[in-house]
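Here you get one chain, nothing else, as structure tokens; it is the form predicted alone.
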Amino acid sequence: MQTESKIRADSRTEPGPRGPGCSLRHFACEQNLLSRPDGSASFLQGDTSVLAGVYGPAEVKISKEIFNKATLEVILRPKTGLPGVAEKSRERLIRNTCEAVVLGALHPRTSITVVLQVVSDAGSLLACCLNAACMALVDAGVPMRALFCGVTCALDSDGTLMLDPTAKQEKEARAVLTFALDSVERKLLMSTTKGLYSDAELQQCLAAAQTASTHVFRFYRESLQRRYSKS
């Protein structure tokens, strides 16, 4: 018999833009940091930080050209060293998420490239990469049918659910699940999981991620309002 999972309310729970009762770490975002890309953003979740740059729509190589939509590429660079299997896997997941929302049919036979540089990894890296990519796409003016965000959940040995876990919590967790959700209907765009969990725990993690996404999208909105209200 399984005990019911519970969401932990820890010291990170605080009132503010993300609302009371939401155990997401502190967020920070700055757009238009880089001069060469068409759009860029730096996204911070706790001590996890990712810098994103978007190039395009631009000319595409003939070998990669798609006649009825834009070719979308994602490049993820680790903090040190060369990209490995983990980076290639994350690139694919981020690309699949972006392709689900970017209106590539408006720019056929062009290239849109998202370059992500990991600045620091203190847990929930994939979610932070997704959030940085979304804000950079917005900054570049790439047409999208919706915004998207990433939320990571972790389950420890007794079934306690932790939102936005740190690297230490991920290492000690029984399962780690990351979801990408859209801003219109909170629909699931992408998911990736690691570890052991039941069907009921999967559904509970998804429900918690959908609730948390409301706070992430509210942060997006407030961040953009602050930027564009500056005269």
The other form holds:
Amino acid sequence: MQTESKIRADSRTEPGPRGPGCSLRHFACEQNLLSRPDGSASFLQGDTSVLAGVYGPAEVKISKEIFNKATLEVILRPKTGLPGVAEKSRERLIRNTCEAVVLGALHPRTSITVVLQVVSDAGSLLACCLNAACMALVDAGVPMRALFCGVTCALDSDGTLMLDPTAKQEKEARAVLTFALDSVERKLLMSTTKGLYSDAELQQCLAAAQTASTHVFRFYRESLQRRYSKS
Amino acid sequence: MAAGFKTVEPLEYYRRFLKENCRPDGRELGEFRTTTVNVGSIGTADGSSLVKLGNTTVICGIKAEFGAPPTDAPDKGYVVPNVDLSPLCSWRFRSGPPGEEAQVASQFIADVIENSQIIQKEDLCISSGKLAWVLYCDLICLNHDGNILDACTFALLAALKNVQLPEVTINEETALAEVNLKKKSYLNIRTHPVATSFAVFDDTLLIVDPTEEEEHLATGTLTVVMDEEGKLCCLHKPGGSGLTGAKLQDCMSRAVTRHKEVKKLMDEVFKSMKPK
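The structure above corresponds to the form predicted alone; please provide the structure of the form predicted together with the partner chain.
What follows is the entire complex, opening with the chain shown before.
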């Protein structure tokens, strides 16, 4: 079941100095494409593509069992090579974000595993992973108290803000900030940053990310509406 | 009786204290534990430091070795951090390959070094394309009582300031490096990144410098790394309850104050070491 969305996907408007002429790349999402996992989703942002699969609630190892809630596990596999320390760090970020929204208390002593496979990386990878994980959790029917989405901001040397940067823009940027926001109050669930930036720039990026997240959540809603209206 | 209540309902026990705006160890919500730092105690390392944040103890040792510069950056040396959380520091860790928390901490320290540009990697290069210094930074936690990231960042900074590299000249005839151990110089530390960690309770309350119990009971954590100009090197919030922009602003102001406290402490330590 494929849905596409062109969110201002025509050529990006030239960003003036500190001008918010930023737009997100073309999104696409496909759900329920794998038969073995309980839920799966493939999320595309421009040329970045991540495939996510969710197994759960399922049996958990006694050593990892938590008596009053579900144990969440995230496995992130890079496109090439073996997973390293950077992947472990990202897995921790994604796992903690999912733990904040998944209602684990409804499924105690079970495990929910999210497996993410990077298919292609053209910038904003962590945000794409978060979006794919959210769509896969929805597809699996895991109870959540809110949806979440990932947005990446890049600041270049003269302070211009770019949303959803490509790999080239990320490399040339002075700072790259990735945020995960929840759908209920647009609160900041997760943040990880690279590079140097000032406090005021942080607030600016956060505000821009919150506005951009509205588009992402609207896309989630449309895509789910289309899926369920057919059946 | 209080000990019994604490075992059965740790969160409720904590909430009673938080309602009075203080914590079981007597600290206020915005107060750090006593910080002590000791530099240069390991004779075999090129630079070392020991940092105690209350009971949390982290020791950092830096060894400088020769290495070939990476092919895509022939005029840069490199820094390799490694955080070791052994079974010694807490019952939660087992011996063997580094667990998740150690890997996340190592990645965090690597990011702080990269983002803050604490040392210019070009300073570590001896001969472009052939020889450069490689700094192996080993951070070993001796006692884990929460807030490991702050302690590690501080220990790394103090140890880097303590590192003395000998002078190296390349002999043109033999093309070998000659090390002059008698002439040593300190590294050029450009910025002083200081980390401040917070724990979020019940989605609303923010407390500074959490102990290990507080970290377990908290619904989220946040670490801010700031340098002296008020620029942020890292905003590390690995999930947990949501925060609004206003709450982030409070965290920033607390981080600025913490930076001043730490800088003062470091200057005192290094001033007292000068006459040698």
